[in-house]
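Taking the form predicted together with its partner chain, here's one chain by itself in structure tokens.
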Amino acid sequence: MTPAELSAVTPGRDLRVPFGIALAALACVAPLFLGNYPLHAIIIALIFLLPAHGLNLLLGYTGLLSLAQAAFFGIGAYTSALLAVHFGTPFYVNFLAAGLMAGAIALPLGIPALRLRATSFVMCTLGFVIIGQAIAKNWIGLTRGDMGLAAIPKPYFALGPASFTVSGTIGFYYLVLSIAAIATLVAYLIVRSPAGQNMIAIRENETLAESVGIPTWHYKLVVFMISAAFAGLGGSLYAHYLTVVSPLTFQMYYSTTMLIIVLGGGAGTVSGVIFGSLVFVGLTEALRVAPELRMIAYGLFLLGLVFWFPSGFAPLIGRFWSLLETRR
């Protein structure tokens, strides 16, 4: 093959790397030229990126449609908030505890739920959200019910005698950016590992995967837990960023949002999820003028996605790359 043919087969391989580096560099210097409000939008997008990466592992790679992300998001937010409010533990402790808690709770929930097929599994995961919200509302001694937990301290780090608090939008931006970058790297390493290949095998044909010796049940359970842990970590960031949590953190809205980010960006691609979260949050922020109009537009967006871009924006990006390639 000539070099031209090779680059047609692997479109834009040499373009993607510089583009990624440019994007990363742009992300690092963004606070220099962006105001507080756009930064706030990007922070939300980066926070949502974590649960979305989790859902992508579950839905995009393993083929399990789950609506439970909001439940684990809420569990993470409450875990983090309770630790911070009652024990004043440093941020990294709350953050990791939120992820661990969500992942640990996913184990007993996943064992019965993952035995179910398709629609029943979806409903069961939706049930986690509804029941999580009921617990947050009614376990008043722990969660203060509908009043929620307020005055969650801004993230502070303490190592030995040194300690510092992340306050202000710019500080939080860099904190979330670095966490999102690490999370993206972790997601990328998972899907690029042999485990990622096995997950794809389960998505494509579970019976066949089982017959060639992949322990599909263990894979599904572990991926469910990892995806819950990702959601819990996102919830922790959300709680520390907004400094309040309430039963509304357990809303179907968050599950739907994660679904849109993953399916909109392109399920089964890590870069698609990043793209999806930026586009989606950008869209909802741009539509903030009137909440009802915003939700209507959100609904129309969903329909457009289903009927015109059934595999998300990922194919569009692919076409964009190949266009650049042929131009060169």
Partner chain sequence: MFYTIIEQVVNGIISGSVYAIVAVGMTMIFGVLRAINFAHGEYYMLGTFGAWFAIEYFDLPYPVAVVIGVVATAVIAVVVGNLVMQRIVGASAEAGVLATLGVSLILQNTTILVFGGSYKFFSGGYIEPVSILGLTLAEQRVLIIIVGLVVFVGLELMVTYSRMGKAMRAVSQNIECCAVVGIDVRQIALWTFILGACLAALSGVLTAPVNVSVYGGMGELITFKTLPIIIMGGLGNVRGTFVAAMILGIAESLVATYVGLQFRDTVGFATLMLVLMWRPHGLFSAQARF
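Positions refer to the first chain, counted from 1. Whichever C-alpha set is largest while still superposing within 1.5 Å between the two forms counts as the rigid core. Since the structure is predicted, the reported quantities are computational estimates derived from the model, not experimental observations. What changes on going to the form predicted on its own:
A movement of the C-alpha atom of V29 falling short of 2 angstroms is seen between the two forms when the two forms are aligned on their rigid core.
If you fit the rigid core between the two forms, you'll see the Cα of F275 move by less than 2 angstroms. Once the rigid core is used as the reference frame, the Cα position of G304 differs between the two forms by 2 Å or more.
Could you please show the structure of the form predicted on its own, as a counterpart to the form predicted together with its partner chain just displayed?
The following holds one chain only.
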């Protein structure tokens, strides 16, 4: 057998795992090479990765376009901030409470909203954002209105004699990196599970999925709640990082940012959302050095994306993974 024939039948070495390990190692040592501002940009990107994962489960895998992520993001931020400011609870309590509160509020909102179809559902979720911002502005006794909640403590962990507070950009970077990694793993396990396959079936053909026994409405409601919980967890990190929240936390800009991350990175792919978060959020933060050109440059970048990568970066990422998988 010639060397060429032997090469044809010899399986290629899968380099995806080594590449992933190398990326993880690079992320761990990034503070050694990056200054505070690049780390800040990455932190913001990783914070927005959580609600983007939630939106990807809803839009990319279940086929439901929702603009309500900013509402649940704000609910999580205010929940975490109120607990920390008024009760002095540890960060992990605030963090979990933020996700649970957002998911719980999504239940009564989702029951009527998911009876709607297509455009009507999208408009309904937009209404959630507007209502959330109005409540944050006008429930002054709880939220302090436009003044917002300030002096939110940095993440505090009450672990007996080992209690500590995460302070500084580097400390918060490692905290957010750890949480983002766990959230990514959870999202991956969901989409790879039988439930994830049912979600894809609903996205592709809801009527057919229902005809084979998949409880489509219940699936959509559960995914809507999980998506909201992801957004609430992101809001908690946001509040403890910036140490201030206001009604602006509910602004539509955040919903559109999450939507751009998912669609630009590649809806229906976990790796695409990670890539989209780092590119789009990181880009907007990096462009703050030129505020007069920031939005123009960002808009031109999005226009180029639409024309050259109409399906987002997912096909490009897929070809790259295939190259790693089959490289000899």
